[in-house]
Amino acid sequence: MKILAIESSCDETAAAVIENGTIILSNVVVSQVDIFAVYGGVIPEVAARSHLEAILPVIHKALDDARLTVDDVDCVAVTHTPGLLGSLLIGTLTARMLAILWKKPLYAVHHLKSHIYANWLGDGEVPQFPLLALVVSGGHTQIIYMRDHNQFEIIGSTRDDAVGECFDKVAKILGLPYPGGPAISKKALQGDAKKCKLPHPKIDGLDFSFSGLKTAVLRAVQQECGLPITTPSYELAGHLSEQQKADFAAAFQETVSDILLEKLEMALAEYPEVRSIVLAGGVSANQVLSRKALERFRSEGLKVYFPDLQFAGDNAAMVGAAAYFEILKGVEPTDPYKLNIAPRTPIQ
């Protein structure tokens, strides 16, 4: 079965053709962090104006790369809930569009699903059932319980800001780079973690807060200054020198990973059935997260998987994944002229 899934729920506008789940004939991404890094953050209507140039080239091209045409192809998918109304209206609309006009299925998916069927994508192995996924990225931060393929039960969520999301306030207040997480990561490389140290939020269960941690780093750097809790975040940067912002990026990056982890194993402790720990979304992609729950988990029986790093941030080769194991499932195709875009819909 040959999948052409289309993504645009933010800031990249990617189309993919998959085969049977996991092969991967095409994978076609445009992003727009280069606009956006300007402006340190995502500018909605800017976002789906770019889309909207960008969707009907990417999906030419994948077609042409998977060296396929429209009859090869058996279905369409589309990430059409959560993301950025504007974005999510371009490629569900295109979508639509294609699958009336080809006469083909469409399948509407959700973007989590799709962050974590990532992990399916490659010849490599794949994660057992029952499985706990961590999904970390610039909209959200959830632990998700997995018994079979399509069946998800959310236990655990942030109350506030997304990993993701402290990452890139962080990033401002040190003065690095949009997006926050790459640029943390990089600048870490010359840090020392233990140069400061950061509270971890007091969140009983599952649940997760970064608010009060990006709050902490606000007013450790204040501190390290030596200026009043009234210095705005945007002024400290120019207080600090390229050392100290290197050691507040790595203790950072070390906090959030402690405290990710520190709630999967409370999950293990409720699931003691689980095989398989998976983490999907962007943050996936951050060495010292995947590293440290190799250490943790592995030495615990289980395996630990997280995606290649071409599909730990948001593309469409994920979206075709999901697509195929809800129609293995028996998911039936969505109504081309009845599809909707709701910006926060939960898994179901």
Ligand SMILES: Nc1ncnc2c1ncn2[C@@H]1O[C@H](COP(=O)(O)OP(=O)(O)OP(=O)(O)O)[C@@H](O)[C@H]1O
Second form
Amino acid sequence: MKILAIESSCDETAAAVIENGTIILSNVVVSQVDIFAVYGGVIPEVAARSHLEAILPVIHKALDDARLTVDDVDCVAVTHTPGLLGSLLIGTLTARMLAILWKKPLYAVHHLKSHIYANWLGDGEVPQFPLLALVVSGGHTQIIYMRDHNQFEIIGSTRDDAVGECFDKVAKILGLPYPGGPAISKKALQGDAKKCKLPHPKIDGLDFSFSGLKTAVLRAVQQECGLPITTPSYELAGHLSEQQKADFAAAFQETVSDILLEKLEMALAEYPEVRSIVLAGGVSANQVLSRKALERFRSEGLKVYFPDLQFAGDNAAMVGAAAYFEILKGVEPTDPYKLNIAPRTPIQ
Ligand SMILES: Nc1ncnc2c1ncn2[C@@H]1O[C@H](COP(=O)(O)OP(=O)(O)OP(=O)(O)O)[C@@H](O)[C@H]1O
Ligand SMILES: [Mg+2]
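Alt. form predicted in complex with this ligand, vs. the form predicted alone above:
Starting with the chain above, the whole complex follows.
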């Protein structure tokens, strides 16, 4: 089965053709990251306009790269939630139009399912059920228990900031560019994580909290610079040497990874039947996090999976994978005249 998949939930316009959920026939991503690097974050209206310009050429390229025509495609899949409303609107309206014009079934896919299913792409070994998925992205931080394909139970969530958002905000404090995750990782290579001790939030159960950690970095930087706590965050970077920035980046990255993995370990104690650990979302590209996850859980006899780097952030290949496994489980297509978008709908 060949699925033309479309993704536009934030600031990447993407289309891909995926065969049988794992084979990547094409994968096209046009990122707006250069536009938003200038502003230090996404401006929703600008993102929506950029999607509008890019979406049809991106879809054409996905079909051309796969050497396919519309007739070869079995169905269309598109992200419908969660995300920025204007961005989602462009992808879903395009997918609806194509499904109607081409008379193809349309599948509406949850963005976080797609992040998880990025782990099924390619010809490598695939995760075994039951599994625990750690979804770490720009807008979400969740631990999800999956007994089987397309069965999702959220067992832990952030109570405030998402971990990717926290990377982006800490990068701003340190004067590093947007997006903050890759910038912090790069800077941390020259840093010594032991130079600064950051706290672990005290949250009961499997939930997370990252807003306190962000403030802890702010206070530590203010203290390091000998400045009062009233000093605005945007004035701090100019007082830090490159080495100090690298040390803070390394300490933050280590602390975040440890917090995430401690909670995963707790989840594992509650779900001892779990056979695989799956990392998903943009922050799964973080190599300290993935290395620590491998070290920690392999010794417990578990398989640890994280997506290929090109599929960690937003892309449409993962949408095609998620749609395929929904279809296998008997999920019905969506009426293209009735497809709704929503900024935030929990995975279910
Ligand atoms: N190497 C890295 N280390 C840490 N964080 C990273 C890395 N690479 C990317 N990120 C972070 O990943 C986030 C983007 O991930 P993603 O594209 O999955 O999020 P999103 O689509 O904006 O949000 P969501 O998926 O929750 O809707 C950004 O916050 C970015 O800083
Ligand atoms: Mg995403």
